[in-house]
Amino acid sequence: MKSFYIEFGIEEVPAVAGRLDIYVKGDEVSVKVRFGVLQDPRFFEKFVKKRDPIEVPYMMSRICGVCSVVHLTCSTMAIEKAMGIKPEENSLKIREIAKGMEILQNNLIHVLMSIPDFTGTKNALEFSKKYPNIFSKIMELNTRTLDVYRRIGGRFIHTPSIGAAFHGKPIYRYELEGISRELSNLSEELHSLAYELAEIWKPLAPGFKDPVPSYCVLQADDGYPFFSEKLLFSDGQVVPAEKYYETIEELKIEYSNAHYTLYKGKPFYTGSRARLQAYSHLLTDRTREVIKLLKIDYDNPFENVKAQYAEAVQVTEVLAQVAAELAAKVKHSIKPFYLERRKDCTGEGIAFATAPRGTLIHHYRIRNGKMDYANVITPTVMNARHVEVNGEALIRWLASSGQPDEEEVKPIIAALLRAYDPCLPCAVH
């Protein structure tokens, strides 16, 4: 390698909510990049001590505002865990079409938000104006995903109908079949919008290829898992949901608000990249379609943004056969019910769910009836020190081809950063 030298730091990342600190560093001999979260701590896991069970979903769904549905849902999934609780079957099919409909519309926005570093385009603005048939079809998409989900859940953040042992709305038959013919519609728009893609869509960083291509999804036994009782690393090894922690290693930084994970000893990622390579025999023909037609290279961190573009193909053909499954088996409706609970229950829950960014875990023990304990790992934790390595790795592989400049590799990293995630507060809850 040639000799270089580079130093910097990065305070704003833009089309990435939070905030956040990212220092490079690096020669010939070494190169270092810090990715720090600074978002102010809030104490989600302190503040849930003592209170009643049944509150600690709508709280926890607040540790984000983007993707509350899948705190609300995993946090009530092992909520009932903890209170011994079984859910009625249609509630949890319910829970699955809410959880996906929020996946479908977290990556269309994120792929919104990137697809500027991979058409030359500075942001989601000039996008517009260069490309705005794209840019309008993608925002149709966007609204008519919503409203799938308010058919569903009623309101999209924070949503009040979905809780522990309760669910609040009522939901047709009539209902169920049209989210099921708008699902099936919405894939095929967005098959056919890749067609357009596919020209404007240019690789960034061709040739280089991710150093630690390890990372961490949810088992799937029965179809495309949004929720699920196991992990499965990219090595083959299973976690069940109680050894969770004896094998992820949640660790303190000093430079950052945030913790990061590792699996045994070294980085891994999660989120669509690794969903797609993990599940390969789980897509649809309509998918795999889309993933040639993008051309995606999931050897190359930034293709994770196509990623989510083919994965809101499959998760939309999945929950279409999910609903109409569902209201082939309703007679009139799905009724609203509240299941009954001991006051003084004792136990311990953990549940696993997919969230866009990649897998969520949450975990509680409650004790005579209150929360004594409660634990959270989400996907900008776990893709932290991933992406640290990334960018340490795609520094020298740009210096082995002449001195990189500051002013080439900032918006690189940027996007880079983009790329994992768009989303930063939920790394300090």
Second form
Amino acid sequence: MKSFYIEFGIEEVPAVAGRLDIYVKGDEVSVKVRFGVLQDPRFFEKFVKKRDPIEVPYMMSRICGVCSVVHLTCSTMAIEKAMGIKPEENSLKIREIAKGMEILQNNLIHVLMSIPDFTGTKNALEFSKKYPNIFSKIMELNTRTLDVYRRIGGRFIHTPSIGAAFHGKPIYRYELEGISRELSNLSEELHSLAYELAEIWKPLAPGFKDPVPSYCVLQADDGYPFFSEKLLFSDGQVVPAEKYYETIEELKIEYSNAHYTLYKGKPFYTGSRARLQAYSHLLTDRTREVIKLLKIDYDNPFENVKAQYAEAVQVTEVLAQVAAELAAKVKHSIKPFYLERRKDCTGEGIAFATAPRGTLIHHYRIRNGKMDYANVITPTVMNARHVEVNGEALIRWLASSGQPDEEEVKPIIAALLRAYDPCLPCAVH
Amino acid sequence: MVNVKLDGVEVEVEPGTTVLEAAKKAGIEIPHLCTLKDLYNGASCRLCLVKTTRGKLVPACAYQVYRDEEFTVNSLELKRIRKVNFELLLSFHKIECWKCERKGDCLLASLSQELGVEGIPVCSQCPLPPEECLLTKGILCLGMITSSGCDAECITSGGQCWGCRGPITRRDVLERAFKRYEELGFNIDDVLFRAEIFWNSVPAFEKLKKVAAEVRGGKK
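Form predicted alone done; form predicted together with its partner chain now:
Complete assembly follows, chain above in first position.
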């Protein structure tokens, strides 16, 4: 290894929302990467205290405007558990479809924002000029995804029709059939677009391997999971909801406003790359084909973006089936309902959900009908330490084949962070 | 035929045509409330006032054109005048949109939105008929005390109003709204606690709290 010395900071990463500070310092002996989130803390967990539990999902959905649906649905599930309410099965399926649609939409947009790293273009604007057809196709798919969402939940951002003990929008059978058809079409079109993408998508840092390939996903008990009662780690350990806090260690870091998480003292990652590996037995033929086409290398953290695209195909197929099954079950329509609730209930509820960026945990305690405790662990918090470890390994890997300098390292570290699809406002909830 | 110029747009009309009709022909909208073609043309609402080149304000629904003329139809000054006139009209209107049959399709509500007049609650745009109001089902909705202008999107999507548009400031409407909350069995403290989510730092919220306290009996 040649001798080198680099020291710099990154304060802005395009396509990553929020304020951050990446500090990189390294030479041939030691390399240090610090991923600090400078976004101001927002104290969601504190200000929901003493509030009516019914209000909490709507407040928690405001953690993020991009992935509001997953916060809303995950919070709803946890609150319902804490209140001892069992919602109608059909409404659970509706929540699954709504959340799946959000994964699809978020993945597509993130692919569009990150693909310039893999195609030799500077940003999405330049990409749109160089590959106008692909750009407009992804935008069109995004618009159609949002249209489908509107039929399920109404407004996409901070959906008002989903809530604890409540479902507000009537959904007719013909709508479900239409949604299923549209999702099948989307799946087909995503599949055919993968051929075009495979031609232009070049790997970034080929040969680089993730030094800590341990991940955390939801345990799949019944098909591709959107919600679950258990977590699954890559070493095979299954963690039930009530044990999550003993298993996932949350740490306060002096240079970041967000917490970091460790599993058995080591960092772990979460997101599409983890999910495709964990649920390889659940993938549809079309998804497998897309994975082959894009030549996804699960050992490389940059490949998370490709995994997001492949997951979009998987999600459309799964949701098309869910919608078709629901349509077959529903006679005329899924009616809105408001369930009775005890105003002085006491209980605890934990829910795990598949968020676009990884695994999301919402945990609440209710005492005498008022919120007593709330804890939210977001995917960005789970990935934060993993980004640092991979950043350090990446610089060492670059040093093994040359003499890395700031100009070379800066964009690749930014691309690495972007590949994880972090959401900083979520991280400092 | 005579030529009428409205904000620079020329239109050719028959002599005796009103400015309002000429504007319609030119595709220009002038707000109006009282005109009922062939039935009533008393020019009493004064919302359709337009300005002549000599600076005179005339009602577009009644002013007939017999020669080539030019008018200012939409300007900040005219909007301000129309707003004042509309506020005067509205001050005689007992706003109880939650009970009104016209809710969801109300001309007053759409005009207030167009002219930027405050005091109309979200209920005016709510698509649910009064008998299906969420409040009657025991669901706390802040529509009665929240400013309209959002097309009641949350309620249309199947949810309830959370007050994100901000509180209404008209005292009489607030009084009636709080009385209605009490009639339907809601605790006003619960209503205010819910309203805090969006209005905690809104100055008008303090005024609203005072009205709520008075309705409750002046305890707080």
